[in-house]
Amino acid sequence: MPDLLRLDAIHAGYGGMPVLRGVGFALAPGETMAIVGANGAGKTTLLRAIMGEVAISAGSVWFAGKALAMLPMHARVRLGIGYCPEGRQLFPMMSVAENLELGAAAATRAERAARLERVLTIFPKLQRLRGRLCGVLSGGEQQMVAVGRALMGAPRLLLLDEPSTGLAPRVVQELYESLRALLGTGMAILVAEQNARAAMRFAAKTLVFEDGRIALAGASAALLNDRRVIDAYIGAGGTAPAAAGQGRI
């Protein structure tokens, strides 16, 4: 199957300071991948480089056979890349429905309504909250809105940056269970997480980042039982059921 996303030895950073150093991998339609590592390993920078928020100094990023180097962020969204940034970045004085609809601003009214109903099916808790201001929601509810807003663009690739930050374990589990509804739809999902266990239970394959490079790569089910990963990122009790689906690095 042709790659949906491909990175060829990219280098990127901030103000001349390198963060990513020669990162390369590919993701096919329908595949799920977790990016795990310590703070400062380059996880967020990777997603920002894919979206065009951070300039790439070397290498290339391809999406659906198209080089992204010269495309601004909004053009990448229109190509089919959905992005849920760290920190949610919602409009607190707007309702749940209004925040969600912003993710489909370029769609027709009928398309927007259909997408909204689909998102509310994926996150049924938001159905009763659709008229409530986002500023009064819990952290977990806000995260569902943030993910839902990215889905409103009908993406072929969904990028999630630290979706479990600040959430209780039960809420994290609930969020990822909702995301499982997207598996099998053909959408590819790339999730960057410091919560390695949660991300690796969800994604079929994993890249472990250290100092801006890929230190380990493989099936999540295998890496969840790799002593190096357990000791560095998961801790005691790191074994877990096999992740859903299969992938290739």
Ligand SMILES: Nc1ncnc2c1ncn2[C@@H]1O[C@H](COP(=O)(O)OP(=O)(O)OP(=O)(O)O)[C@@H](O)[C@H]1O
The other form holds:
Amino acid sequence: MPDLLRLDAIHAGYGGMPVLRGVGFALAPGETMAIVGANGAGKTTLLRAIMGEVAISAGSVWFAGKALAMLPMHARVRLGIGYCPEGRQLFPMMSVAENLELGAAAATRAERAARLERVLTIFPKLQRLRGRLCGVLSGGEQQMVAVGRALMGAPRLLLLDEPSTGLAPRVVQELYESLRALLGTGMAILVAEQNARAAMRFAAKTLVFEDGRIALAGASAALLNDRRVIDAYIGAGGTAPAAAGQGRI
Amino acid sequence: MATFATLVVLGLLWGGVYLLMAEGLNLIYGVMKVVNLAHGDFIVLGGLLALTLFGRYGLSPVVAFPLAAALLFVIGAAVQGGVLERILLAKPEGELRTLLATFGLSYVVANTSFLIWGSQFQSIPFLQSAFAVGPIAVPQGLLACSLLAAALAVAVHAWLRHTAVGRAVRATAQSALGAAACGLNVRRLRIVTFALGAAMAGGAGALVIALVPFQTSSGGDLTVQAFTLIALGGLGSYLGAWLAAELLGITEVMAQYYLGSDAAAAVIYLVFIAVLVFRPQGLLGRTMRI
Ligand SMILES: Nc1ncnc2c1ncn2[C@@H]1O[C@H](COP(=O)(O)OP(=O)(O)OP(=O)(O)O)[C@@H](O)[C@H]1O
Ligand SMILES: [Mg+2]
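Swap state to the form predicted in complex with the named molecule from the form predicted on its own:
What follows is the whole complex; the chain from before opens it.
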């Protein structure tokens, strides 16, 4: 299958300070991938580079056979990349419904209504919160709106930056279960997480980032039992619950 | 009692005029968090354009209003698209540099106006009679300005709430990154916003010059006045600006009547400081943002 997303040895950073140093990988349609690594490893910067939020100094990003180099973020979104940035970036003074509808700004009225229906079936809790201002929602509710808003653009690829931040473990599990419902539609998902275990249980493949480079790459199931990964990112006792968790989900 | 009622009515009407001169600044600040220091000069430019249209062609300020607004819309779009957008991209401190750029712009506009119109105070004699409502004498020009200000405030509010572009502008104000992630062209929205804010300043000038004489160097004072008003209302707050405008209008008219015009300016700033001491976020700060 041709790649949906491909990064060729990209370098990117902030004001001349390099962060990503030669990152390359590819993602096929329908694939799921977790990006894990310590604080400051460059996970957020990777997503920003894909979205054009930080400029790439070398290498290239391809989406659906198109080089993204000069495109501003909104054009990348319109090509079919959904983006839930760090900090969620909701519109706090607007209602849940308005936030969601803005996610389909480029769609027709009928498409927007159909997508809204679908997002509300994926996150049924949002149904009764429709009229509520986003600024007063709980963290978990806000995260549902953030993911829902990205889905409103009917993306072919969804990028999620730390969706589990600030959420109770049970809520994290709920969120990933909802994301699981999206699989099989052909949409690819790339999720960057501090919470390595949750992301790796969700995604089929994992890239472990260290200092702006890919240190380890492979099937999540295998890496979840890799001593190096457990020691560095999952912590003691990681193996057993991880294995049990895989059975459960 | 009749005097008091007259003063209140006059104060409310002047409040409308102050609102008219601050709405554009409030819109731009609300969306971009940048104080356009050339705002007052845009007002003066609109006013002086109306003056020329009146002097040469006998056009009334009401006709000059849309023309001045259109001219400033074009200027505003060019400034945001050609200058401020580029500066904003130069992170960090893009906002601070933008502020300095608008400061420079204010000189450019003021000095260009000076070359065209000279330095004397000028005004348009328009709707200068008053009519009586019971014991209250209402100046026609003041009433016209105030009504237009209210209409404009309501129209802008409706535009921001109920149109797709308006909603996109509000989204950009609340999170530019979030808006871009929704596929909205944030750059273009900022250009439209700045152009609209400038157009509102230009239109305001075309009307207000019939009430208050302008000279080409009046811009700085008008910027401070408009900024005071939006800070009092709660920067970027829509209803807050309206409330603040009426509060300042009534305060000024009362102070002028009871204490004299020299004291009035001081009283206004005392009220401003007093409000900010007790409500640093402004009258309606944070709760009613666009
Ligand atoms: N806006 C910025 N300006 C300058 N440096 C930055 C900026 N954002 C991040 N960095 C630096 O880039 C490096 C990578 O940061 P990044 O946010 O990509 O890490 P991360 O893997 O997402 O970390 P975390 O798990 O804490 O979210 C860090 O050293 C960070 O200090
Ligand atoms: Mg991060």
